[in-house]
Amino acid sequence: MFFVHLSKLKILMVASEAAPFAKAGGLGDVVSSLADSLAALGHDVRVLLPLYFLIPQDLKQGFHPLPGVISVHLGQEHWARLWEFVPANGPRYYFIEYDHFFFRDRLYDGPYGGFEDNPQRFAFLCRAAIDLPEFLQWIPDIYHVHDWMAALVPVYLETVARRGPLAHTGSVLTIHNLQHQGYAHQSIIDYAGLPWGLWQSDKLEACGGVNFLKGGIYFANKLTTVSPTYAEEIRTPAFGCGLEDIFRFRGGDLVGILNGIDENLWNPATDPTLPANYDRNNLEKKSLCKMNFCQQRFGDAKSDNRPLFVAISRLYAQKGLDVLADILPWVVETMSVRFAILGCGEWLLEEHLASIAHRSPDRIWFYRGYDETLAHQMTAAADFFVMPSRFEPCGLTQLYSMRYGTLPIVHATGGLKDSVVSRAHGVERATGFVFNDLTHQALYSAIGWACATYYDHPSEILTMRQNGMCRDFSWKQSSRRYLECYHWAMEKKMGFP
């Protein structure tokens, strides 16, 4: 059973979104980073992909078609044509093209929520994912899927597919975000191809209609979250969504990694788009970030002493930004302190934000949207960074802030708990100031703390800057910890105990 450990493993990941292809959050920088991590460490690694519309024209200028046409057997055989994108170094893409699916602007939703057939989309791309090996004559050791779209990928494996070429080849499901689960009316059995005899509770069956993650943490081989501690938060009715009993159950199956990021794209050092490249031996050039950055947005001659606070983020409930947003006002009141905020989302947050910047333009600036060059600066140029989130898998921006030697300001949930060491902790080994309750009172509390440090106690905040910056986020751990789970995914599906 040990010889598995020693040899090169074919992994195919399938996921709804890999950067830059198509992005809409997290998952995106996660699904590529992770795969190009596994391929240098000498793993074949290929990724599946639909092929959107929105993909960039100059990244599909890339891509091969590969001869032939794919037979997607759902409940009716469905043709489809695949693509490849094979880079220099890193893992190949395959991108299989269903325009009636995927010739859309949008990945998820349109302006009145998610689209109606997404259960057919994704169903579709699974059941594709399942076909592929032999379409290409390779046959992979181990599925990688992630979210609920991925999430029947584990379903076809240990029924229809349980016999024949993939019998012996193992999944492991990450969840990124347990709050999408891909809910669906049970006529979507058919439609996949799938025996009625999994519509019962304890497999598909939720509410009386079908529930795709549930099915995959059901049958998924191993179990991964993207932190260990948010692997032990769904456990429980606060942040299990209803699935806390599921995993409690696969609790022997599941486990937690945190994210890696890549240190190759944010690395203040080697940054193309920041007007100073720094170091954390170095650390006084990125003050010339923050005076570039509050020239620009607040128009000053010159910069002042004030700290720069940002927020980079999605805006909906689970970030907390409504939280920042009600105390705001309050804060550049009775603190001297600057605020930038990047973010889009629910249009009453958006509003909101964008009339209290209104109200203070040379204490405020909200940037209603997102930009990934701009992301880049304002991390840069932040003395912190407030991330109030409710409940966080993993979260990155974090990552990318410390990566940055700029300080966060987090709750004490998920990912976040598990990557900052508080102010509280000492400064010899603090990287950020950590909060427990997410009231309007903690998070004042906990900015305070943060601007007292920064005016009184300089020499701290330098050392909390390079304590940050000298973490290793990278991929180097994580992706080890992956390989271990994949072995003993593995070993599981060949029957070892």
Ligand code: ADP
Contents of the next structure:
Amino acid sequence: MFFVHLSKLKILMVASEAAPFAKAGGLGDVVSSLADSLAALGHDVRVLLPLYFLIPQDLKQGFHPLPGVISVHLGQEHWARLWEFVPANGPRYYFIEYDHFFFRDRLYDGPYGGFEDNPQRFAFLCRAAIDLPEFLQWIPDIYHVHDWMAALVPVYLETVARRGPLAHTGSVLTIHNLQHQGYAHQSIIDYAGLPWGLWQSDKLEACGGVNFLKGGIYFANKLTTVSPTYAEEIRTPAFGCGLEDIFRFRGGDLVGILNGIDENLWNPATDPTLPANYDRNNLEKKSLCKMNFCQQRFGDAKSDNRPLFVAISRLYAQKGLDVLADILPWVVETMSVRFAILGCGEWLLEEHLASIAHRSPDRIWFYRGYDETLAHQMTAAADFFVMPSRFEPCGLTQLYSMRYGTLPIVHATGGLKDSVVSRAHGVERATGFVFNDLTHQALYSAIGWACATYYDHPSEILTMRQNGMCRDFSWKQSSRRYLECYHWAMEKKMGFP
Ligand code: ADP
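Other form of same protein, the form predicted together with this ligand, not the form predicted on its own:
Now the full complex is given, and it begins with the chain already shown.
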């Protein structure tokens, strides 16, 4: 531990997203806020991202081109420009410009699903990450790579880049969501400039093709995922998405570290998007946020005291909002509650939610889309935040909710189980409501439990809100755990067991 605090590391993060430049979900939040917190501890942190067309223009205005072009050594050599963004304090960002791959108005998919050339796009990013240090004349101690899109970096490091300037550079792969693994046709081996010897079932091969994430898991010096419970779950067939055996094989190198949040961006006391700011000592101002929201969205003439339940999510099977949609008519018929839902994703689920909301406009409001300002306002306005995820590697929205004095109602899985203390364990420590099985009945009962507590025991609700707001969800603890992992990875690279 002494060593961890003393030595300043050179860390290169490689990812396909980082807020505020490009974000499709929690990955983008985590990459930038973790990088910020490591930089604040004095480490030399740099982040490599693609130069996407969709990065907001006002941010791009702060980027500067680096002189020269970088040569990216795939099967064939490619040439690209690099842009740099150097904030006043915090990590340095590099953006690789290659319009053929990144000049698109979406990150990963179009109207008909994932882009077909995603494997080539992210093989390019990974190989650029390997070529970057020589271009910059800056050799990192550690690569911290995120999800399948960056998972070929450890593969390159342990094979074609094993000798040379990166010979002592270790690697840590963080898995944010195992559902996405990056499958490609076997021809990607030639494209990526990797040796065919890697095309084996205990390395990159899977189902006759190539699995990027599997390769990363096999070759990274250390593996992490984003909560301790998910780190256990993925060793089982129910959650391992076919990779459970390799997780058991590499079990000694796999660590679960709970995500932190950006406490400046998500702070109800200073959040500029809210009609009223508040902290745990003046929660009556939170009621103003609710009143304002209900007046705007439900057209209330004055305050309505019914509890407001909120869900903000990508609308995919993982998030379990189909289960909520199934019971919602029944819930509003039998309980005096209101629901506001923000999300987009699967068309059928969007349609289902829109039609339910259309039938009960005074009780259910649904906004189909992605809107960060609205996400902040709804989190502040809500009494309860519903997360019936089938699986949840970490989840950030329940952390944001607790920080905003909103009580999460969650299925006991992954990071939800690790972060929410259930009312069932006593009101003194409770921060939300946790249910064990994801069934219609269990979700209905959990909502009923929260609703009954709201009407019958308002003082308990207040205590639970304050409990959540007192919790430390910063990166303080977790960034130190990542530093430990970096040191373990570097030792492993040097041949220590
Ligand atoms: P995941 O990464 O699986 O989508 P997380 O809970 O880890 O789930 O992170 C989701 C992030 O995306 C949060 O910052 C959340 O506020 C945001 N988000 C999800 N859907 C929307 C939406 N429709 N509008 C605005 N923000 C959204």
